[in-house]
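Starting off, we have a lone chain in the form predicted alone, written out as structure tokens.
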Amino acid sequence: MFFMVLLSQHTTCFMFSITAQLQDCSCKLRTTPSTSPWRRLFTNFFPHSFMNLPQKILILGWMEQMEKNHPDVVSSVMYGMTHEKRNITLLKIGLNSTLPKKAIWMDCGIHAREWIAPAFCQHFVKEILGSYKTDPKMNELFKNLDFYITPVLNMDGYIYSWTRLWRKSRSPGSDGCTCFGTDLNRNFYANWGMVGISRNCCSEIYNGHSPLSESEAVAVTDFLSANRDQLLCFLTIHSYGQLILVPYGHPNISAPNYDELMEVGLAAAKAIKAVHGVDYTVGTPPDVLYANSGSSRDFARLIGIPFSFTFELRDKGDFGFKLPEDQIQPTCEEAYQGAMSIINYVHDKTFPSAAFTVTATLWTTLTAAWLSSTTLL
């Protein structure tokens, strides 16, 4: 563990997403994994030995060191396998409890070459467990919430995809295909095949053969469905575009509470912006992106999770999805603010009365600092 102790003491989430990501990341197109500025960098700060390592070995030493930094509120659970044989795990984060628990769903990468959002994730993590201790809203988000958070979902594209822009699973084609790889986020059992799909299983966004066809997606329907009742907000991380994504993909079908989601959304979108100053657009898929089917956003809404949102990462085009090392950091910053906000809200809405004793203790020591203050002068 000695690697990953090092990169605790040095990292922001501009050198977590190292850890994550890629090592072609860089803002020039063409640059190959051995002259990228971000492998550069990872040199200065660790051993040449080092880089040799898996990047599933980096992922996985660095949930183990969470849990073992935090083994009061951190532990990992494995959901599920990938095609491959690789498990699927997540960080179960929060205080422990003798009563069930409310909690919030977060994952990233369930598209392969959208680096950015794994390093979101473990940005999302060290935020919320850097804090929980000091700052009273988060102790108390901590104590009525469970966060089930999954750095990388699609294990097996993420990992092919350090060679390629790959984005789907990796299984192989059906029917005599000789592709690979399903849209996993065509995948669901939600409006399956309607519209924004292919059944070109060469194409990108090719829904499988049949809903639930993917083990990842099986992994994740599994849980939500045997936790629908404890989960209050589904939130899956991608890029790019920035864009807030509400349910429903289908162009004809609307969410019952659209009106919240919009509004929950727009105040995510305020958020974003005032951390850096970039625009987010939120909306249905077919009012601000394009329609979509299949997808776990609308899953989870259709099975009851009342909040469930997409987060498009930056940027919206220019660099896609090899975004520049300049514009990791505040784009973990702005998000980690966007994602907050809509935590916060859910979490208000569910215990109104924690979120007033929240603000009375926090009323109270502004007061004590202020009287503190009046006496020394």
Given for the second form:
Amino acid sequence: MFFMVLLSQHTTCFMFSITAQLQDCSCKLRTTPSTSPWRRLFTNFFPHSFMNLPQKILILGWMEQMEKNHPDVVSSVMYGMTHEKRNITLLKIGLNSTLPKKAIWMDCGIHAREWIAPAFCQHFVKEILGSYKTDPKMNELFKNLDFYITPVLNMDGYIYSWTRLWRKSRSPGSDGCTCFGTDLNRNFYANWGMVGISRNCCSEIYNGHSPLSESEAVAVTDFLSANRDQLLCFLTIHSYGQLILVPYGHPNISAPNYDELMEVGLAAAKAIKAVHGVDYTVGTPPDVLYANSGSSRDFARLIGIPFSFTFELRDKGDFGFKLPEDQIQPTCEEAYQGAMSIINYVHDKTFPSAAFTVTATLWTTLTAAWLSSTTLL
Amino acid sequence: MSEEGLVMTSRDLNPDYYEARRAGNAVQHYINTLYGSPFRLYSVTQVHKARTEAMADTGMKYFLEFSVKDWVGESSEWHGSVEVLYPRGETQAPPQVQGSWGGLPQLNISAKEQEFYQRYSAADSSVSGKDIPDSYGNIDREMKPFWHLARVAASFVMLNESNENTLYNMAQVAKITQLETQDDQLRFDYEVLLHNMVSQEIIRWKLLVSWSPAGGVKVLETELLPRCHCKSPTQ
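Would you mind generating the form predicted together with its partner chain now that we have the form predicted alone?
Starting with the chain above, the whole complex follows.
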């Protein structure tokens, strides 16, 4: 895990990663390491949040650091704005190609208080960047696919949730309702308003004045629509509950590839359990949780992205949103295996010749070995 | 189909699906009201089998086989079976839970309880705190038994509020203030935040709680606090 060091106000320096070259930081430091992983996560994404440093001082956030450290495979793409006018940015990760590439989408933090989700996106990015040069399978993924990863989608809500258990966006209510916020995961054009929502703007599952009333939902919708032909897989990360949810949230509507989605989901749950023994349940929301509509997962499936899953990470309610720090790493490790299980399946299904090539190479090698051994005899 | 309440409709449930999960959640709260302590908290880890029967006049009954363990004491898992009856009616009434708990693991915590009791029944003891866990995800080691106690006390409310459309967990202790010991019971004023997974709402309750090793956990008063519909700025 990167250790981002939070600097005291009296330095003229900025945050840096200890694992990066120290000579990048051209200043003297008097630092107080921020030891809490949750606080580090906040400062990784929102370096200004806890400091009163003048704006002109360059702050390298975690995303910028990733781009800087891996310029050949990482670029950032700004694809929308939050209600409070913050940039919504994703990291595009993959080996460069002249031809358009197929892609995997992952977003975290659509619900503000589900902090383990952005922590997972960060972990995922770190893992794939740390292995693509040495792991042939990951290298192949980087060659054939691009990863589009949004570490914190609901940025306004995330900052607001530092001091309270906020879920929704931060847009003001309408039609005389004085409460703030819309549940972004009820605001998409996917059976909007049909089930599992509230029309009371004070409710945590208020689905918005109208579909796509929220700029964050618009940003995702526009990006998914523009890249629909490239996207193979849509993963949206939440907590808590230890679930892998498949489309759809409406009890009477089934995805055409439900059986395959369940099979892939169950394999992912098995991969998760293999890491630390933790059980994740797989199913549609009406089966395992509650009916809902207007979710990003359902929208992705509806526009034709074949593999669309919601991950609900640890735990099952003992700590809920306030997961203890010592569970962050194990949760990320197991979820990583779950996500990779799905991604590998989707990749191998789309690029079967790659698997064939491996098999052919194996046979060639075996044949050569047999031939050389018979010659010796 | 049921006729005149004579024939009961029985339906097998997938034990991983929402109906069995919600019923298991109510059972967890029930067990904690009976046996929970600052040093003992139970979690239903899994429902293995579930069946439901419509009881014509009284309500909906769930039959569960489940595993539970004391995760504070790190006990082994215990397999039990239980009946949960959600009463019919317009107003909220708690489910009635029936089971036999003889085999439930109850690790010996009397030494810890006594030490804790002695420490905090001192005349000048005035524990207080807020936001447990805090934004750093921390619970101070000293505050852990008070957090466990809050979870047990919250279980009384969560059980009372449970029905087939709820799934309650305690999200956070907003406030704790120790009050004067009375009748040899430690007493605390708690403000707890409950999370209902189904509505996703955070509900604030004020609880007056007493505890002693001999008396166990008692919730003397409860008050539902109004939601804060704050129009505060973002920061």
